[in-house]
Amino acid sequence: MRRVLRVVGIVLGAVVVLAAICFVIVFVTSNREVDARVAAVPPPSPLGRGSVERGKHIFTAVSSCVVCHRSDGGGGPFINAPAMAVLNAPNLTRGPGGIGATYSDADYDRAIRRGVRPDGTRLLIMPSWDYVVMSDDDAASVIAYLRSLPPVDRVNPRVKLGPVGRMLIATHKLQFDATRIADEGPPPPPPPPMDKVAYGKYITRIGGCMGCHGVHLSGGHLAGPPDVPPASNLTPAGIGNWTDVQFMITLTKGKDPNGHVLNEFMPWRTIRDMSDAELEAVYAYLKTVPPRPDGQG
């Protein structure tokens, strides 16, 4: 019985240095990626006009900003999740805890459409995937709008990542939109409005759409923690049936035309703020989108 206990007790204390040593080399790596500095991007051509107007919009309505970034552009937290993250958007204004008085336009388009900081880290839960595509002019009118906000005194911690989010970074499961972009290559040249279909895309893409919904917008299990229910299936296979008044109602009421009421994940409050153009040209872009069945991104 002796004998027995002595390797069971081997055997435990093999399983906890060996639990150990990952968590090491998990930390470490992790570490290491969150660390690791790019070499500085410029911005992809020069910024275009800017319009504090259209930044506002964009800010509020269009991209959602306001979801992480608070109206104020103060920023606060807004993921809780221990185990995975523990976040805080930052504070974009120029007062206290803010990075708005230090930061130049070519830096915050650094951060917008390209994901990286100035000192060439990589902005870990940032959109810039979605926001690369963005216009000059558009881009200009974001950092314009950002520059008129009242600066808020407001310090908020930077990320504490906790033992899963720390696997999927070490992993590489967890993808930085920096490396991603790259990865790509350069964006296409943004639409003009008249080109509704087109327009509709870009609208699709900047709004955040395809972040959560997969790129070919057949939904699943994309974003967010495990607690989310899985984004819905945009493609005329899951809404090919609804008319455009009823895809707009649900998208500024909150209830698609099943009595179904929307995830408060999913940002449609701010969404609903979008213009009717701008509802019209994603609902006619996203019926040119090849069916694809639920949940396949």
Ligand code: HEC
The other form holds:
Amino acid sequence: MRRVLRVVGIVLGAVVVLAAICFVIVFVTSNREVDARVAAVPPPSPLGRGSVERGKHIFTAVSSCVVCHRSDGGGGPFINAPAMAVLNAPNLTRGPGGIGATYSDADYDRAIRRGVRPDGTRLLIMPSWDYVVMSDDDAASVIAYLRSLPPVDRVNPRVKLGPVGRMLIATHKLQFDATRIADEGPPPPPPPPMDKVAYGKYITRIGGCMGCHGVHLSGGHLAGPPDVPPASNLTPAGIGNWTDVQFMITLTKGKDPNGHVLNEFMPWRTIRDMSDAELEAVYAYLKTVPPRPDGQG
Ligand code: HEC
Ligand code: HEC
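Return the structure block for the form predicted together with the ligand; the form predicted on its own was the one displayed.
Now the full complex is given, and it begins with the chain already shown.
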């Protein structure tokens, strides 16, 4: 009996030691990833002509920046899942705790379209992959709008990773957007709104739809805490039989043609403030993407 207990003790001890070693490896590796600096990435191209009004429209409606950075731009907590991460969006204004007093336009631009801070470290969770194609004029507009915001006095703690989040980073399952877009060149010129499908593709990308519904837009459990439903299939195999009107009503009222009330994680309350032309273009584009079964990213 005593021998059995001794063996069990040794096995348990070994498991604890192994677990501790794994923990240290994951901790060290994830820290190294988070602290890594990438070579100074220049802004994709010189900023274009900014319009504060256009910037406000992108910040509050098209790109839903307000969902994380709040409507005053002062940021704050937006996801509290300690096992995964405690997420705080930074204060983007020039108030105390904000980046506006020290960031140049190029610094803002590198953060937004490239996902890199001025010190070369990479932003986490901030969806720069969606914004890398943002036109020079639209990027300039967003920055002009951020600079026009009244200063907010709010110090937000940095993103704090939990054990699961660290594991995902150490194993490269959770990638930095800066790394995903490292090879992308300067953004192509923005398509004119008359070219509905191309314009819809542009709005869909900078609208962040692919960040949750997947690069191929077929949905699945791609982002967010575990209690959030999987993102829906937006390819023709999913919502393809909806009429334009049904699509518009779903996104402006938060209720789909089957009467299903959309989960609040789906940011329809900001998306609904896109212009009719923008929403129509998004649906025109969605109808052209290859159909895919649900949940295939
Ligand atoms: C899903 C939430 C989310 C959305 C949407 C989002 N951000 Fe962020 N943003 C973050 C988080 C989180 C960080 C901080 C990341 C970190 O510290 O690693 C961040 C960082 C930034 C930074 C860099 C701040 C710094 O400390 O260097 C800028 C600038 C910024 N965001 C602007 C924007 C703009 C403009 C938009 C919309 C076009 C936007 N963000 C949309 C979550 C978001
Ligand atoms: C933050 C993540 C997120 C973003 C960004 C996002 N969605 Fe969603 N979306 C979801 C989730 C999750 C659902 C499923 C909601 C539910 O089942 O209640 C959903 C549902 C939908 C639906 C309803 C489908 C149905 O069958 O009822 C439509 C339409 C939709 N999204 C379109 C879009 C478009 C267009 C964009 C970009 C402009 C977008 N979404 C951006 C997460 C997101």
